[in-house]
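As structure tokens, one chain now follows by itself in the form predicted alone.
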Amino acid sequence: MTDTEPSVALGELIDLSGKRALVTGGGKGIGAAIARRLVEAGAAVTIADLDPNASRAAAQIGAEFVTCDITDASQLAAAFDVADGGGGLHIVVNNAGIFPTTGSLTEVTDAFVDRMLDVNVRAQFSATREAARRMATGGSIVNLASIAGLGGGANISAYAASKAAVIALTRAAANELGASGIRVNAIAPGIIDTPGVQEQMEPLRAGGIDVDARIASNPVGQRGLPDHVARCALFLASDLAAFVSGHVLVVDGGATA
């Protein structure tokens, strides 16, 4: 793209035809919504997920599927090999992660912290490295962070630290990979109504708290849905965001405004 005003139709800017994409943790929730939107835009999508049952979700949207534990280097590399098909990759969405409430800082064990950082940081680093090696003609990497990585929060110390690291990784990688035509951005969702979040909030529901109201407690006044995040991922993956890199896009209905 030149530095002059481009005469490109809007449809072309969002058209991902001919692009190959990999979405980790794409079997359900936010990852599944992102994979669906990328497929709708024309991309050839591979979903990598630890749960083999996610193959059904992949088949329903016309995506390829590979079982993958992102913390296993050989499985991760194999997933990337499937996704690029020998022709390189254009889009990688590092969505897979864990997000349990960690509990009191004084009670969190080193083993728990190790697991949180291994999945949410070290594996995303490895995936970013694998992506960069396969984007010879440029591409877009989208990392899933969290508003917890920006503002913290009680009883989520290990999780908040892991997501802050994802944000730092995103910015550093954007600086390093920009010259190769690779854009690196992050999305920081707020509370999104996914099966995992519902499960996390079950103790609150059992205690009489209106969980649905809690999920919708933001200035916009509506529940955050996986597709809200997916639309933003599609933007960052497409040429609509051709001059956006190193950015953290907050998607929280204004909760942190």
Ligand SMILES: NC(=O)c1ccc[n+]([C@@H]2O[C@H](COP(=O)([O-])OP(=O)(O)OC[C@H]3O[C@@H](n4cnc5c(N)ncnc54)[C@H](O)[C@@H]3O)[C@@H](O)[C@H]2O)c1
Contents of the next structure:
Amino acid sequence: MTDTEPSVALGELIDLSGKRALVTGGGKGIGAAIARRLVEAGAAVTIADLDPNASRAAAQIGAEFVTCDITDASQLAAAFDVADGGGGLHIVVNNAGIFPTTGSLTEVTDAFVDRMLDVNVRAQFSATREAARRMATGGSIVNLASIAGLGGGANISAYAASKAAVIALTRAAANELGASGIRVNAIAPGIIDTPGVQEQMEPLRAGGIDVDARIASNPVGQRGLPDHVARCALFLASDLAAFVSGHVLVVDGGATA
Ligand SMILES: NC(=O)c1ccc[n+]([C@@H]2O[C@H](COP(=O)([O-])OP(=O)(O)OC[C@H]3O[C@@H](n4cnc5c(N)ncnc54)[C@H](O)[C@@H]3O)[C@@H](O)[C@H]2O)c1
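Form predicted alone done, so how does the form predicted in complex with the named molecule look?
Zooming out: every chain and molecule, the one shown earlier first.
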């Protein structure tokens, strides 16, 4: 920092009081952890999730809750209406996503690919458009990509393609929306221990594979936890990242290093 720059206290940089935030898919897993950190930093947070049972968890952390399938245009708009309360939005975390195993590239059906792209790309695109329209005073959009969108992997071709598209959308939107004071960044997590991942790994566990060891198989040697991602989302959402846009932040304990 040069002496011509204002000195801002650290607490102020992460203080989100007065900010309104929407987290899609915040009912559990990574999204729930992000919502919790945003509330802790003072933001008024709305969670939009497919699962109505997630309303209890939202209430426990002090977030609003809207049952919403992000692929449904009217449900998505209704969720944004609740989140902005007529006064605009400052933070949108596009976290809702699906990750069923694609299986063999030669066997995958068009319907499977359509569904993957509809949730992970098209709906996230719609949410980004909705966010940009409502961030009249600027803001921060954080998109959940994946290391799969950077490096691929066997049997996950549809998912990898969807997350590569999220990264491209993030960079394009960062270019386009910067002039409106809107920063757009992505987080690319490695394996994070969430309900969705545990569900995915159940057949492996049943087959005698040490799933916990697999989840902790990275240079840091720790299980990736939802809060590891949430801390980075808080960074990107806050003024700590005031000059960061179009970035893809890899959060994988060094797995892709
Ligand atoms: N967990 C990981 O290892 C990992 C790694 C890389 C990227 N990601 C990405 O992070 C995000 C969250 O992953 P997670 O592991 O926490 O998932 P999860 O399956 O544990 O939770 C996802 C949440 O999103 C909700 N959701 C799903 N489809 C929705 C829809 N159409 N509309 C609204 N809500 C919907 C679910 O109800 C659920 O509450 C996803 O985009 C995923 O691709 C996860």
